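One chain is shown next in structure tokens, namely the form predicted on its own.
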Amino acid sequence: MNAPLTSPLAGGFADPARDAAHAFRAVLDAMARPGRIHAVSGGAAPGLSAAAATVLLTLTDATTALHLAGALDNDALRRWIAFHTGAPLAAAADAGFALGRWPDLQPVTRFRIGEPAFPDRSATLIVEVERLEPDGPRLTGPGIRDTARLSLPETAAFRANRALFPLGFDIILTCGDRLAALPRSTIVEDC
């Protein structure tokens, strides 16, 4: 986690165009290659990893409703988000993005999974995890040559999410300065 910020004005990208482009490329590559871990930097927000802050700076703005879960729903982070991204805060069922630790995001069935005609109208969950390593459950599916492995907080919810495909939510896992993604198309199997 980052050191406490003394002002909600601090913690943005030093070079917004370049930093956002690099971060967007990392998120895009993570979604295209599930299980691959990417280093990102540039963001610093109260109580968040550098990766989570960077994802917020890159993917949220005044048109993307954001849900904060658990201890991350606090005044310091709300002020930081208001200044840096302008993302409106929303209830879980109305959010395009949700941020929290895995236990605080439960039950994940409350998040949008899209509609048959518009599967893209689903939520992306940004999950802060204590550990992000290339081990754990086996991942297969689009973007994965053979198999990949990724430390996940559980497997049942991800298997249930995959069963909804093409509906379902997408996941970005963040830890320190690293992130990985688990799109709804990924098949998750216990080892």
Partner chain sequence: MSAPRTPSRAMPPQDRAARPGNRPDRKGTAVSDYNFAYLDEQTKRMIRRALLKALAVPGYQVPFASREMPMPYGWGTGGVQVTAACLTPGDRLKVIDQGADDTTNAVSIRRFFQRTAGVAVTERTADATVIQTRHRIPEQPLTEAQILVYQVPIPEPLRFLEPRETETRKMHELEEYGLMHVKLYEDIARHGEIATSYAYPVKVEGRYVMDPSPIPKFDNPKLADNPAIQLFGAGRESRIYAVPPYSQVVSLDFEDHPFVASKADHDCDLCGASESYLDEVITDDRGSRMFVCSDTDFCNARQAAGHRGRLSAQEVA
Contents of the next structure:
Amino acid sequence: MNAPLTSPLAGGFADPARDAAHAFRAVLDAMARPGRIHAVSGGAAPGLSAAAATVLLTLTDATTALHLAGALDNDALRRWIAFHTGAPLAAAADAGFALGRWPDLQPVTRFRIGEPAFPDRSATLIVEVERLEPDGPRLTGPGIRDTARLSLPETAAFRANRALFPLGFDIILTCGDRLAALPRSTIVEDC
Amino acid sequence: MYVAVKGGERAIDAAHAWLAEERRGDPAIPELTVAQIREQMALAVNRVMAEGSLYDPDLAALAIKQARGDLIEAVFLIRAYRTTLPRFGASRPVDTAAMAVDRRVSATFKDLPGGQVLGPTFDYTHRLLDFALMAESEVPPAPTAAAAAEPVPHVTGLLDRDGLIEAEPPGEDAPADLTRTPLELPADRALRLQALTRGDEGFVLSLAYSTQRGYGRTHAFVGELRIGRVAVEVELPELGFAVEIGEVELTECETVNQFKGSKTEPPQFTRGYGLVMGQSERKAISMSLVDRALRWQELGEDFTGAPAQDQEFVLSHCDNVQATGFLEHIKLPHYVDFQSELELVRRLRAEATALREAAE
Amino acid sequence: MSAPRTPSRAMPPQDRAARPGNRPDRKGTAVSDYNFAYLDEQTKRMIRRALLKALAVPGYQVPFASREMPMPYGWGTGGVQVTAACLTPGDRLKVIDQGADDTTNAVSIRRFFQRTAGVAVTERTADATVIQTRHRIPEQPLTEAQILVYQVPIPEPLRFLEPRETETRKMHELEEYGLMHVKLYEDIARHGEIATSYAYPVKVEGRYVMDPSPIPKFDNPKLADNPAIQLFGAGRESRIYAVPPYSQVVSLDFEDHPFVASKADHDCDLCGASESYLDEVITDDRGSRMFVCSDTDFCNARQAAGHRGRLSAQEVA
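To test you: the structure above is the form predicted on its own. What is the structure of the form predicted together with the partner chain?
To see the whole picture, the full complex is given below, headed by that same chain.
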């Protein structure tokens, strides 16, 4: 899946409607059950995990402004995105979606958190992580029966984001062919 | 033994078969062709295109045939089809000043550049049933004249040159698309006009009529009503220029309304605008009156509580496909909810009766 | 907010398979010519994005660009769009209306997805992965493997107290729900109890007051702490909202007038169940009536397992 892509024409869904349907169900369940890890497949983009490429194909298009952070803001990926999704690239403050490694996305306070009357007008951050396991900080809140654990890159930023509820951004963590989500509603604790 | 109602699927199939039979009517009578509807029921076709927001006379005619002449049902068929069409791009704004007019009348001037063109109108027909139409008959050809070479400028443009009417600078932004983004209130004028042009003709007519009777009066004159064909052009980035892809028939109405002004600002007339696909002049005139009434805020007028001034009321209720669906859904089973109401009312009645008996 | 201009460009590959709108031949349109689950991919992505935001802000109504569906507004177009955006080819779909699988509108919607998505269908709650419902929550407890999609006519719980969207949006923003409490309190003053028996308002995760769709209040307790994902679609009103699994959902009440989930004070006359929601069926013109489970699958399963009700004996006779 992560073989180097020589052409931006490669790496799209083989069967767009069905591949997107499967991928979305995984993302839906991940967002509904924070901390739960799902495997997805179908997308492959230069320098991206299969999961991140699949999420881009599933959720973004010409109507969604996308911010590329750090090293991911490169020509090869830009070409892939232009060809496969048509998503216009945007500055952090204007983006509906942002893609990057956690350090490159800092400060995350740049991203849209919605408006008091429209909290849905907030960014979704697709965060490429090197490790994604059900351990680490403790998660509680909607979608979680008792508690869950997830290997988050930090906790302070998520606690600050939770304090803004119902405003806030939402996170999809991607690693290899796996993903998990952390909506703004989740309470994150170090313990 | 009670058996719960079964066989929904069979009932639906049977209903559809019966409907098809009713649609056809007496098989001894020749079947209507879509082309006949398109050519001879053109105003119905126009209404379906306008409210269906899809310029395709053949499909509108087909929808009318399929809907047994129920125009709202036909509009619904067109809308459901339209929503599945991929979007390849947007045309340039059409230029109604360059319209090839079939009809063009102004109520505000006796004569004007381009002249008054009565066109194919019912206006001065005496509404007497023409029994000759019960038999098939040849229509004698209408007299023709050479098309006038002179341009047909907009009346409001003539007024504008003298500063007598409010200026209307061309908008720069691409307007939002009512069918692709959820309506957010308050809506700007471009969005309101979109909603009105595909709104129900009867609803828009009644609202316009209510403004004439004093519910949000705007003193409207028909500055100009024009019907004709305009070119539709699409810009092709690959070529770097616009290409004409066809023509559409439109009805445009511009009203000249009560003036506003103050000690410091000289008075000016104000505008109402209506633009409808096809030949639909009742709708276009209605639309321009309602448009003008909805503009009270930007023109610094009072909100008098008139329905036609209330954009949330107008925009939320002008769509007949939404209205008819929700209205008719009350014939679906609601017995679960009714059951819970039944239990509640029985309990409340029992309690009230017990209280009354205790008091006696 | 203005819509991004539709770029005049070739369709991206993610949409290539989705070209349902080719002009049908004059013989008519085969539904199989449409995209998987009917909607085009761009529309599905728009709905999917709304669904994710809805899950992130439980109980908040997300505006979405509802499409005109080939069935009337008010007949489940919101639920159908949500279901279409969620379905995968491997799903097993159940559709109920009033708790029953064989009511005509449920049959019609189930058929629509059989034809446009080719998914398997079932009447058994336990076998379903996606359940679209109008007016009921199934009796059998749902599982983590299931999604429940509600058809919603009026998503705004405050609508009948304040008809203006511009006003109710402000009330939600400010968490100003006094009007609702006044209404419920007036009920108590007039009737001695809260006179709302269906579409009974709830508060989700301590923040948003939400309309649970017109389910009988008997079903309200099932909204809370449910292992399944609950999604709500209102097509005509262009709103999507959600209750994530295991969420806190509280029916509004007062300390001295606590919420009571009531049902007809009978057992099912066919299966004898005492804990299920019942339909009252008038059986003659002399006032005879019987009570039967509204959830037909639940009732059939109990009868198949040998449970009998008051009128079951007549079967043998």
